[in-house]
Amino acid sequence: MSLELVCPAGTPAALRAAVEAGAHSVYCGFRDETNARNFPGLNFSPDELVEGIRFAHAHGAKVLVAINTFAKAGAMDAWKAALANAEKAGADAVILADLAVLDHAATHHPDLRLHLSVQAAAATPEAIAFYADTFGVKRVVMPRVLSVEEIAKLNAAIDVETEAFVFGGLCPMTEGRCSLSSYATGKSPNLTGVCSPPEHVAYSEDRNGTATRLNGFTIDRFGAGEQAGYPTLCKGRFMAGGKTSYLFEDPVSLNAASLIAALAKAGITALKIEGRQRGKGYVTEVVRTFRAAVEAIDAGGTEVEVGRLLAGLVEGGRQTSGAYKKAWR
């Protein structure tokens, strides 16, 4: 069975670009706090989603709608509306994390295919069986803290499909469990769909270079002429134990292209590319390159040199295989 390539679409233009570049499936979200990429200028209105799904289906691609934040107590209307709008638009699946949202979907939208978001951080056979048995979840997106060997053991013990991230931004935290952004700004990807929100970002320059700040907190400093990165809290430089270093994670991008064959052997159904905040040019290049890599593996050939081909698109110009190899163990 061929690997499915699941690609990001932060805008209708990016959706069309992903489909035309060879995406088997595209994932996107509504323009509100129900999805974990709730940034200004991104996402879809209900009408745009209808048109996007029509375009994707006409080209043989599927559309998965991310409704993957955690609903607020006593204020679930937005999540209920998102589920209804996704089904009405003809979505091929919805990607969910919150228990109440999953329950509402299973009860009121029984024909809607359910995928479990990485935000749910389900990483044991028992947890996955609970979601599958209770809500009818058909696919689980693997947390980015598992090695290939751990994924293989997990797939041997479960009866649902699994999906793994292979390229893009790398969150070093167990998804759905990070409070760093909310500590600094009051907003988090888990509840409001935004990590290190742009309205709290500031850059200041002096003769020594550039300082990047998030809601007044200095996240990093860069020398004169050095490219200043986006101040994501977990990828900042901090002082601890008398040393200044990237305390949580270096500013690097995930690139697991060299592990595509190993992930397929481990039982992965679909490969996921992160990047709904990226433009259509980025989406086109990354999707086209990974589609060629997947087809090469499916045909029994050698792996495409994705790292070299996409070197200019990775964060900080550096790449990592993340926890898939767990060299730090």
Given for the second form:
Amino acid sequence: MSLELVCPAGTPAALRAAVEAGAHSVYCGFRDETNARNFPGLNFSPDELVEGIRFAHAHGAKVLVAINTFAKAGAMDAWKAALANAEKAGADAVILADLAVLDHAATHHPDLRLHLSVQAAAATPEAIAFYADTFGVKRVVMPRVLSVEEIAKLNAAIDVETEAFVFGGLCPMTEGRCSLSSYATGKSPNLTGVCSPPEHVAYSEDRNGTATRLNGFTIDRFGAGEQAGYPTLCKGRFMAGGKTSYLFEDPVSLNAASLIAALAKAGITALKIEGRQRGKGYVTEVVRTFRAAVEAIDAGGTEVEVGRLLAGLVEGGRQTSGAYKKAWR
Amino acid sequence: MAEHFRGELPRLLRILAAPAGFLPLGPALTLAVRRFARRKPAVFDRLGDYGKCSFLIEPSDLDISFLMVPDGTRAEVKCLRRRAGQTADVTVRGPLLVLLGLLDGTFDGDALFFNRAIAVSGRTDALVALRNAIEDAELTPADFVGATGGLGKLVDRSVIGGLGLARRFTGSPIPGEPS
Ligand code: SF4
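Now that we've seen the form predicted on its own, could you pull up the form predicted together with the partner chain?
Below: every chain and molecule of the assembly, starting with the one above.
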């Protein structure tokens, strides 16, 4: 069967752009702490989701709703409302990470298809079997710390679908377990849905260039004319042992385009593109390119042909094939 | 020393644009934003409380700047002399043609900022909210003048074509290309 292309939508306009560019599925979230891209001005109101799903279905695409942060003990109402609103809007699946949210969905919304978010970091057959047996999870998004060989082995040992990130921003830590942002700002993607939140971000200019700060911590410094970056904590330059370096991860983004065929062979059902915070122009270009690549692979195209289709995306910023090709340090 | 950006208007055009400072641009833009808020309230819902923040837009190639509070149907735009020393929650500075390209989605704001084609300062959260709201708004030139139907399409075609030409002429960053 053909690979399913799962594409990001941070706004209704991006959803329409992704669908028109050839997304098989689009994922999006509500405008609150229930999803892991809770940036100001981003995401969907319940009414916008209804409208977005109507548009996607009319064009033969599915909509997956990410409700993938960890619910607060004793204050689960926002997550319960998100599940109810997603079902009412006609979502094709919800993407969840938290045990309590999964339990609530399985008990009160038995007809909703459940996908396990990358935030749950389920990377072993035992963990995946637990989620499948206990809550009826049908698909698991692979943590971005696995190699292609590890994914192939995992797929051989489980009987649910798997989805793998192939393009976009990269969380180098095991997802759902990173506390860097909580340490610096009190907010994290896991609980509040945002890593390195913008209300704590400050850029300041001095004669040495631009310093980027997160809640007072200097995350990086850029000379005049040097390309600046958003102060995401794991991509900062820090001094340790007398040396300044990208201590956790270079500021690169994931591009596993050259591995699409290998991932398909490893048993992956769906390819996921990151970028709900990116604009329509970006979404259109990336989705259109990946759709052409997926079709070329379906038609038995060679790696060279697929490489040529994706070449345009590789220009400019620095990219990596992430853990898919390297052993984790 | 004044900061210079790629894609600024040539000197002659700046001189020709100088009298714009005497036109009632502020009230006209205030009306345009309020009219737009009545037509597309969802764009302003998306801004939430950030709609009450002040945004100072400073075209680096003109002697005027715009102070905007995008509070839906209570929105306010003031046209100021550049050296008025105005402060705001967020300041965005760059060539006029590039700033216009941000509004209609020709340019990606993140890419422009990280490539230093524009400079921003102030509250990053308010700026992110405005950028996302504009991204979803799918603004066209016709929205600014309130034109709809065939007239709207004509306005869009001519303004977008004209701006594209002007950007090529001034050497603005090309959309989609690293600048
Ligand atoms: S700091 Fe980096 S690894 Fe940690 S959550 Fe943020 S993006 Fe992910």
